[in-house]
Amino acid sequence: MKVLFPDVDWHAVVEALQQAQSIHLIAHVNPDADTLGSQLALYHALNTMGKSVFMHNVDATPRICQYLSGIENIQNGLQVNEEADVVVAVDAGSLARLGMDKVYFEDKKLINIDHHASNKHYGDINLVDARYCATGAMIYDLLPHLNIALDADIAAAIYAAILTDTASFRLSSVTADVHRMVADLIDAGADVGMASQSIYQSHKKERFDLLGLALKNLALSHHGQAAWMHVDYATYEQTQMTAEDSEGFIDYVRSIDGVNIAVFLREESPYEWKISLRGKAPCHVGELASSLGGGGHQYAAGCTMHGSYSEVYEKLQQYVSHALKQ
């Protein structure tokens, strides 16, 4: 097992985990497969070390990740019922992204492990490195420092993280070393077929009703350089779907020839819009998202905005115009 980045100093993280009496692993709100895969992989590793460890997230686990071993052990809600002296946040760019009242973290050592360049370095220990294709890949590199070997459960969790955060290995973050890591995961027992079926081939029929309505909203601007799609709250209610069911819709928008910035707006509650942004070189949507209070990567980012659709759209148009001119 060869680490991706041997120059990363994991000493502070390892020391804190080894000295911890009880460890709380937490994922970000509206968890995706990278944050959950990272959480689960570390959970299995720490259990192997004999640590007292539990997982508690604010929001529920999405359907596509239910196949992963240990997922049933994740607790949900604002109230944490177990005690911990160390909290490990994975794949969360800011303290607010964890969804907990900041008071909860005051008497605990907080370890922040993340691959987003926009990370706010909010932890007592911060291991943030944007070179990694996924936070799951960071857990892969951490394992040898903990003297933990890959097993099937750890490998499956990390594979789910890598598969989804690289858009099925289609992004520029995928290097030869990433493929070598994936080979290690498969050798250790990651079931590629199970991952593909659970993540990409287990959708409800109603998702496609929702997609059809979203596609009717597809529009281009800026002479075809920007593409837009949105789903409002009423449409989610009409189709009895949730924001989880529109995951991946932005890939349709991004795939249009000539589009350099893709925007997907979803109204998760009245007048509250979650904005997903995807860019193609040289358009850095990470900077765009940061200027709106969000964050992410150069070519994949997001933020939250409030108002009517027309208000949010008009404001976003200005930021997209600026990003396209840079």
Second form
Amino acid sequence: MKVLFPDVDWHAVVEALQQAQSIHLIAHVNPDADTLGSQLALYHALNTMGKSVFMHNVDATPRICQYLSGIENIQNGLQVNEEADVVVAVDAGSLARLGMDKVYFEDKKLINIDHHASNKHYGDINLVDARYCATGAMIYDLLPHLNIALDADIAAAIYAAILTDTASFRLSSVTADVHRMVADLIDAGADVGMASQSIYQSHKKERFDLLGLALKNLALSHHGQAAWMHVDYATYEQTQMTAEDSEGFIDYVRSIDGVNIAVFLREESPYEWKISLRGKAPCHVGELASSLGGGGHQYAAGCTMHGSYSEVYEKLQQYVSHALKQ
Ligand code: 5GP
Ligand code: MN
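Show the form predicted together with guanosine-5'-monophosphate (5GP), please, the one above being the form predicted alone.
Whole complex next, starting from this chain.
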């Protein structure tokens, strides 16, 4: 196994993990397969090292990730393991993304492992590197430093992380080395068919009723350079769907020819909009999201905004104009 980036200094992270007795692993709110896969891969590795490991996330695990081994051990809600001396946050660009106040971590060493360029370096130890296509790929590089070999459970978890964070190997973050790493994961037992089926072929039929309603409001602006789609709270209620069921809708918005910035807005609770932004080179959306209090990567980012749809649209539209001119 060849690491992706041999120049990364894992020393502080390795020392803290080796010294810890009890470790609390936490993913970000609305967890996706990258944060969960990273959490699970670390969970299996640290268990093998004989550590007492506790996994906890504020929000529930999405259905599409339920096939991953160990996932049933993740607890939800607001809590922190009192016994833990180290907390590891994976794939979370800011403390707010953990959904928990700093007070929960006060007497614990907080390790922040993440690949978002917008990361706020909120940990006691911060291993942030935006060259990685996924946080799961960072865990892949960490393993040899912990003297842990890939096994089928770890490989499956990391594979899910990379598959989804690269939009199925379609983004420019996917290098030849990423493909070599994926080959290694498959050799170690990652089941590609199982991952595809669980992640991309296990949707409820109602998701497509919701998609049909959303597609009706798909619209262009800025002479076709920007595209917009939204799902309001009433529509989620009417279809008995949740925000989780609209995961991936942004890909339809992005896929339109000539669109350089794609926006998907979902009203998770009345007047609270979660905004997904995607850019196509050379149009970046990372700074746009950051200036609205969110964050992410250059070409995939998000934030939360409050107000009626037209209020949020009006405001966002100006930011999009600005980003298109950059
Ligand atoms: P998505 O649109 O898939 O929810 O998110 C796209 C990217 O932006 C992900 O890498 C995600 O971590 C990041 N992101 C989305 N929403 C927020 C936010 O509110 N704050 C921060 N810091 N990052 C976000
Ligand atoms: Mn990620």
